[in-house]
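Just the one chain here, the form predicted on its own, laid out as structure tokens.
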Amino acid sequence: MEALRTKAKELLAQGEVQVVIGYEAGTAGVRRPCFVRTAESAIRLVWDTNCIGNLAGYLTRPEIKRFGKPAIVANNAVLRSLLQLVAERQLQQDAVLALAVAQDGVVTELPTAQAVEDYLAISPGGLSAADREKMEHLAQLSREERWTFWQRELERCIKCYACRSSCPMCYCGHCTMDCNRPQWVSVPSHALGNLEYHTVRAMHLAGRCVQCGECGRACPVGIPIHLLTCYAEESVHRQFGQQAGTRAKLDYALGAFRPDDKESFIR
């Protein structure tokens, strides 16, 4: 933790960055985002096993961009998000300085997308063991059983859009869900509207989800919605060989045409 605070203090004092996006102590042991803009404020930064939130979503927000060049305290999910945002041309290659913190507290500066790629090549991360077990359990169910499972889960959705707000890949200024002329997706929180919303969101994230699990953690009613987007992501990986958050140059699988595509996913 001290190494992180020292590094942040140096970067801000020397003017290399204008803000450090990291974690600070919240209530009840929760770690919340913080935005450190002076060297003296670096003391607020903390790092421990509770620092799991994906901070990358702040990088595309106009109010954060106005601060100037950012450094971001990065776990592997944040690093994968950075690469995907660069691949989607939402960030420049060297627009963000990533501060990767190892379990022993060692801080590694990753100033470019290539440096992030090299770091993730030896420390890829991914779904937790618990989430992987849940995914495998769902995969073993029949199509009808999975349909029943998701109907039951999505009935509890209150349409608060916390999943959308917490996702670093949901950066559109005006979401399809908010359109009312014409209205593509029903607004009320009922069975059909919930199903439409989550189906559309899962398809928008297919091939783009970095499997950080942030949407599932953000859900106030405990819907494991991240399993749906993670499954869509892994389906694209199996069918097209592309994996989100691994390279800074990556075509969007659902937006690319390949003449030799076997189209084996079409039943």
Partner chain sequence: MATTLKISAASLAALFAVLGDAGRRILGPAEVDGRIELKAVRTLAEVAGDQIQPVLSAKETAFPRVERLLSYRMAPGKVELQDYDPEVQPTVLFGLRPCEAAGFNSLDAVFNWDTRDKFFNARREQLTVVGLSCTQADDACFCTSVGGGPGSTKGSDILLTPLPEGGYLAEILTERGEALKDLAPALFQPANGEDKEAMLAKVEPSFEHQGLAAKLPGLFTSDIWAEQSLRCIGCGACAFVCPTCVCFDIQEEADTKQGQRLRCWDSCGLRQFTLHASGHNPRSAQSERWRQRIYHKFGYFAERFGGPMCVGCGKCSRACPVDMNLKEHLTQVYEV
Contents of the next structure:
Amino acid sequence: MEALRTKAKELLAQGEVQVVIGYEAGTAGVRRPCFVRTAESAIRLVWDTNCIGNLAGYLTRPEIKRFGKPAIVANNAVLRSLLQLVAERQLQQDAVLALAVAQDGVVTELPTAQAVEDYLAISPGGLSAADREKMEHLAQLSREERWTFWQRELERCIKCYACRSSCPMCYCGHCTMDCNRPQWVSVPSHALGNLEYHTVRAMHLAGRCVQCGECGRACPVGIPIHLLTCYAEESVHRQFGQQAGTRAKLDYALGAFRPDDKESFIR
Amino acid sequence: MAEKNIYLPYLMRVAKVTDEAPAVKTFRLEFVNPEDADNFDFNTGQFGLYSAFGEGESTFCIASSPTRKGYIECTFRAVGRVTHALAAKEEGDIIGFRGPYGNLFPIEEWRGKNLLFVAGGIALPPLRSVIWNCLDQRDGFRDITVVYGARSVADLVYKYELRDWQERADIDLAVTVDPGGETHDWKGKVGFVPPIVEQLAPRSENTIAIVCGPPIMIKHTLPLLETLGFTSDCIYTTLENRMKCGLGKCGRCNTGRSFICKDGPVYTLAQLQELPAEY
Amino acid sequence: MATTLKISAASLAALFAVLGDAGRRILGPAEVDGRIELKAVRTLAEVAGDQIQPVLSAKETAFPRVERLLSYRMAPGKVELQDYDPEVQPTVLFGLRPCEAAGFNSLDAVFNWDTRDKFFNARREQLTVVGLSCTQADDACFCTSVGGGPGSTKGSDILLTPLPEGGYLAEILTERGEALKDLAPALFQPANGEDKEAMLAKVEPSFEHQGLAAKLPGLFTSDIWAEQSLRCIGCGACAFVCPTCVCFDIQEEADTKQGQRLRCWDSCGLRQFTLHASGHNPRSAQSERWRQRIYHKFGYFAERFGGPMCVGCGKCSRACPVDMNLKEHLTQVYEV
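Could you output the structure for the form predicted together with its partner chain, given that the previous block was the form predicted on its own?
Full complex below, order starting with the chain above.
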């Protein structure tokens, strides 16, 4: 943690970056996002195993962008998001300085997308063991049981859009969900409205979801909604052999044609 | 026990459709249920929520005068989901109306005064209700002056009434279009609204100014009026924030301590200066 | 009219059966799929004991997340409107925390000032609130800063307070509370000078809400709103879990022949809330929306209705994905 604070202080003092996006101590042991803009306030930064949130969503927010060049304290989820944002041309290759912090506290500066890619090649991260288990559990259920599971979970949805707001890949200025000419998706949080929202969102993240689980953590009513986007992502991975958040140059699997694409899904 | 459903609209028949300008229409609406017509009354400056069944409700002012009984008129531009659906309605079609809502232009307090109306573009409709109301009680007021401008000749609304007003001796009308917006046979003025007001240099003494228009027009007109000696309690305008209920409950139009749907939409400049500029 | 009685745990359990027999639905915090939610219960044993409060507030029992306001049928040149009356069952809200119970007072005010909202009222009139005083609090709680407290009677029809020797003090506060007690008066005993405070949680005040309200007019253009809201991601979680937030949307759902108008929860924190069809947005920045949330709750509402639109329950802080702790933020504003 000291190494991180020292690095942040140095970067800000030397003007290499204008803001360090990191974690600070929040309520009752929670680690929450913070935006350090002066060398003196680098002391706010913390790093420990509770720093699990994905901060990458802030990289595309106008309020944060206006500060200038950012450094971002990066766990693997942040790094994968960064690559995907570069792949989707939301960030330039070298627009962000990622500060990867190892378990022993050593800070590695990753100034380019290439550097991030190389770092992730060694330590890719991904779905947590607990989430992997839940995914496997769902996969083993019958279609009807899975349907019941999701119906029951989605019944809880209050359409607060915390999942969308917390997702680094939901950066669209004008979301389909807010479009009312035509009204593609029913607004109220009744059964149909919720089902439409979450399936459309999962489809929009298929081939783009970096499996950080942020949407599931953000959900106030505890719907494990990330399992749906992760499923969509893995399905694309299986079909087309590519995974979001692994490369800075990645065609959108569902938007690009390759002669060797499988066609087995067309029946 | 049985409480009234405050969200239930009146059913209105579209009695007449007038094409005003590109995408701008005026509807004359008559109550489907004659009893509703008998019990209905409103004040100038009030607004309503108009339903296109199947699409939803949209908020705009009542553009006709309460002195004209048996119907109401509204003028709107097709911009969003509801206004596009409304624009597709034809004579004989049924729409919904909830209202009248909001406060009013206190024209009773203005008796014996000069009135200066300044309007831009699609913002003439709320003032039209006041203008006709005053013209229908012409003896109650002194000089009535109207300055109205639009981007182009085509964008002027109520062209047929502007011609009438032009010919009437008891109302001074200056119609202007933005430079470049004139046609070869345009006989009115060319220029933005504020300089035209400046040229006219209306007297502020014993005069009420009623201003409504796009933000840029308002921004330049208000300081000008103050220079001409209008005090902030003698300048009125009407706001139009997004609304869902019109009843001070849904929270959408809340601006500062005001619910625009209840405490507005009509404000004096003095009142407006007390509100945050969130409109 | 308030009378103070006592009820033993066994009698309280018996009261559940009496309520059920009397046709009352009982909703209480209970475990569902590993989460504590407000759900229909039949026995006291089902009610979750060791918990602060559920994520969602009980406002949904009077102001559902989605509800019909009217419906209609359409034919060429003809529209047939149908009014709607919600089906309501007499309901006992059991084990509501005093903060949440007080939340109904804010809802009552908004739904009934100037005009009466029959949908809210129809449900609200069928609710009897049996509050349960708090014996524990967490870092999000701040009831004592906004005029409430762990044993506050505001909003409850009956307030139960656990006693060290077992059982509960039962304050019968309203006619509705009285009516509920009268279903089984024998289950209650006279109180005998028990100490209500003995087991109550200690919630130290962090600020003082009148003082906060007095500060707000001078802070409108302060940087504090932009600074505080930097990490806010602009979702509606805080408003949707809030027991006092009442902002709503009206949505239309229809095919070519028939349709209905639905009311659903909305939030001033969402960008679309004030967005005009023209693209103009009076509150286009998140900082402006955060400021509106604070000003509405602690300034504008207080001015109109005489108290803050906040009960200090801390639900928003617990639900926030990025730990926008309201108590902390308000304290900071108060101390400016």
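In this text the structure is predicted, and so the values were computed from the model without any measurement. So that the term is clear: the rigid core is the largest set of C-alpha atoms that superpose within 1.5 Å between two forms. Positions refer to the first chain, counted from 1.
- In a rigid-core overlay of the protein, K249 has its C-alpha displaced by under 2 Å between the two forms.
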